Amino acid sequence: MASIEEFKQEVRSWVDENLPAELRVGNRRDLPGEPLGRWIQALASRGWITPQWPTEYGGGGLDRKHAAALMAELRAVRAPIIGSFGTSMLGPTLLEFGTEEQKQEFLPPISRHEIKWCQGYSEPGAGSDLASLQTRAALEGDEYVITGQKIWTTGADKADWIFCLVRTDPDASKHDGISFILFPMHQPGVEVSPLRLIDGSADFSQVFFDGARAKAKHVVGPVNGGWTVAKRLLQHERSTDGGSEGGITGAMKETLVDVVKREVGLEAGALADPAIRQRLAAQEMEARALSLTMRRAGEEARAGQTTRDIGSLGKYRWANMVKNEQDIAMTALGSQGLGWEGPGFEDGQLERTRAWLSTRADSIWGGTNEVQLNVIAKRVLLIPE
Amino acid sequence: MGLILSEDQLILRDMAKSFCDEKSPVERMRALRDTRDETGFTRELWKEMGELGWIGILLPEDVGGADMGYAELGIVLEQCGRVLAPEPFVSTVLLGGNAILLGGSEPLQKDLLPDVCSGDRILALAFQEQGRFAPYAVETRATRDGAGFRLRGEKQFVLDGHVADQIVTVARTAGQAGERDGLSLFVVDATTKGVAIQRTQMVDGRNAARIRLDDANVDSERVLGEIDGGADLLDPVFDRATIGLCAEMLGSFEEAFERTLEYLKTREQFGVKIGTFQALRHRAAHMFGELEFARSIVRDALSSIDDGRDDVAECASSAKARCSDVAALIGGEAVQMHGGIGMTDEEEIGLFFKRLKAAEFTLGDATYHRDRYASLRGY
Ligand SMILES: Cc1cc2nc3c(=O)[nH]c(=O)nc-3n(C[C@H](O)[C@H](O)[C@H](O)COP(=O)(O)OP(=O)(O)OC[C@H]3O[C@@H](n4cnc5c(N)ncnc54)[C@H](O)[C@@H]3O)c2cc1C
């Protein structure tokens, strides 16, 4: 493999060729479709959407250091980073638990960002207490027939496939009768009904299954042994955001520091409001402490110095941090942060208002803050229950 | 050092840990306090630490030092923090020693530092003149007098000032209290005429001093750094000392947290272990997070010095802001979660609580350091 420096050089010139200026704005929602499509194809052709996956499944075959260098280079030019439920959650889980046939079938399309996946975990009666889920899957020949309901399913209205937790043995105890299964969304017996969120978006849905079908060979891991697979996927989910990034959200039109400086103003070089100045300093320190901590945890694990998993800590602190960023922005904006739409507000201000609303979800999805604290107390601190 | 310890550093840590456990259990610190020990620490132990190379860990070999880095010093300090060892690292190594190392002429270093490394000479830095940390709020005056200077003023909270042989003293050669310009640093021999030292016993069992300078004379060879430009020396000294102090605090956090966690797992009420109560579990989990964050920040700050990075000042303030907050959190929660026994003098957790409060205020509290960080960041 090329030295890190050579590799970075290679990435830089490749980026120069493949990334148009209009895309160098970070992970924004309103990116122009056609250049974005070409960028995704270019990344996929190198396997760089999933840089650490083996090349045989469409990955980049890079080791951790080269993958980190790639990401650093991409972030440095504010390139859109392409990620999905497939790349960050299902893919790593399949690499660990999938059969060879399942890997061949599902991983390459994920690595090309072709198939959209959604996560069918939560149900109306099974949120934090996920293992109490009731959606049934009954074997009929070489297919499972699925009946029940999921809720809060992000992206269900746009998804091609779902990875879903279903009860395959209703008589077994709570954790023992669950299977992890994959099936297509576009089929009779699947009905999607979007839900509107407090930020005005409708990213997630209720999903109703009434005789939907899944191939028996698409059960990942053992039948009735899906809980282990499900938990491992949750670890990946928690580490995606809590872990790797940890920084002040990069995708806003303006950085938090700029917003606060503009709205609050400087007097003799210092923010005019000393209280908000303290909060901003604390926020920057927190962002750095989080990313250092997750980096250290990774280094310690690789050096064999620890076996404990602090992914839950990362998720919990990350959620608080991103929420706090918007809280500070809102305080700085005052009534200019209270606009919903229409004239009287700048785009950057409206964007902050919506971000303040949408980030409330970050301490709920993927396990609420309270659940993460439960996990830390039990699994990391080993306090008996 | 990176964020994790190397093989050699792990060995040093284990060695420092067994040394501290064996020679300096918390009872030793308690005994020093209860007997109102004149020194406030154990000279023999300090000399042993000197023999191990710990006192001169930062200093070059030609003055008897071990020429290692902050990573190593941090490892030692962390272990000292675990057992609340009151030996004079902050005063002699981090403050006084650093001032002489970073600002002293070669002859002065050669003259003073070898005895520091061996543990025979104790140093102090006399800067503070008011309750709250404010490095430039110095009124003490130094006026030229023949070949030297005459110092006049009053200092407080001079750590280990009651036993220091040489007191690095910050005085104003120009300007007004509060101004950054116009400060100068002098190495004042404690036996100098006109130097009156009053020991002050602190809440954490350690000692500091009030020092009156009544026209005390000091030779111009004993100036550190530049006349009027003392702040350029003081700032890096404070940054380094702050980061070192944070490493010591980290050790006290760990120990106080572990003891509290152990208590949650053993103490029973309502027929169950108190650790089964979710209110306590969540607070313990949160404390654990703060402890881990503090550890990352402290390690990063230590390496910012060793690697010669240009963000040492930001790292120092980031570390101390965090550690001061964590000191209040872990110290307070440790007492609370112990219940009534946590309030007794007999239970050691209270000793941690008090040491953490003292450390919280030493070299600037969280508000001070967030404020400074904001200034460094340009807002
Ligand atoms: C934006 C968003 C996207 C989501 N996307 C998906 C998705 O794609 N797929 C999917 O399957 N799910 C998704 N979810 C669902 C999410 O995983 C659940 O909302 C979450 O697990 C909480 O479950 P619940 O909503 O039923 O809340 P509940 O579990 O009912 O919790 C209500 C409150 O009680 C607290 N609580 C519950 N149990 C405990 C306990 N043991 N100790 C202390 N406090 C407790 C919770 O912390 C919370 O504050 C999403 C949620 C959001 C907000």
Contents of the next structure:
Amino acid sequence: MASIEEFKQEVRSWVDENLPAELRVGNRRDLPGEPLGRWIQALASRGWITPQWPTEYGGGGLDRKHAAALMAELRAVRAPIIGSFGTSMLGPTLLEFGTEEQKQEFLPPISRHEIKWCQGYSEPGAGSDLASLQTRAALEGDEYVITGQKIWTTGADKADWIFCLVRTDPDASKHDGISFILFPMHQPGVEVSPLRLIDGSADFSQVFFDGARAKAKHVVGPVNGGWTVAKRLLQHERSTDGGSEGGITGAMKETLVDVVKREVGLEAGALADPAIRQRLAAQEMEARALSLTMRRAGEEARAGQTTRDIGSLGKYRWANMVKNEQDIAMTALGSQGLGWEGPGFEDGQLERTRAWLSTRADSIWGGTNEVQLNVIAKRVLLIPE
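Please could you give me the other form, the form predicted on its own, since above is the form predicted together with the partner chain?
Below: the lone chain, stripped of partners and molecules.
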């Protein structure tokens, strides 16, 4: 394998050939479809959507250092980073718990970004206490029949498949009777109802199952042993959040620094408002500290020196920092941060207002802050109950 510097130069040359200027704006929702599709195909052809996965499953076969160098080069030019529930959560879980048949069936399409997945975990009566879930799966021949309800299911209205927690043994203790199963969303017995959120979006949905069917061979891990698989997937989810370095810059038309500079103004080359200047500096130091902490945690985990639940620490800090980032922006915007629509507000200001509203939920989804603190206390700090 090439040296890191040689590989970085290879990536830069490849990006110059394959990434048009119109896509060098980060992970935005309004990216033009045709150029984005070509970019996705180009990444998939190199295995760079899942750069550390084995090549036999569509990955790039890179080691950690080369994969990190690739991501650094892509972020440096604000290239769209193609990620999904499949790449960040289900795929790593299948690599650990899936059968070879499951890996061959599901991982290559995930690596090519061909299948959209959603996560069937939370229920109206089973959120933070997830093990209380009541969605049932009854075995009929070589299939399970699914009955029940999920809620706050991100992207369910656009998903092709779902990875879902179901109760396969109603008589077992609540943690022991759960299975982790995969099945298609586009079938009779699956009804999706989007939920309108405070920021005006409808990314979450309620999902109702009434006789939906899943193949028995698509149970991941042992039947009635899905709780272990489910927890491992959550660790991947939380590690992904914690590794995002505490911000959503790149998804916005303007960075936080750009917003603050424009709205507050400069005096002698420094921000005119010393209080906001101090908060912005603290935010950047927190982001850097979180990045270094999660990098260290990753090294320790690979060396077997720490627990995998360190991702909860990252998720907890990340959620607070994302909320704080938007708080700083709203403080800088003042009354211009109170717009919803109509004249008198710029597009970037309206976008920030909705982002501020949206981030109120970041300390809830993926496990509330309170849940994360419990996990950190029990499984990272090993504090006795």
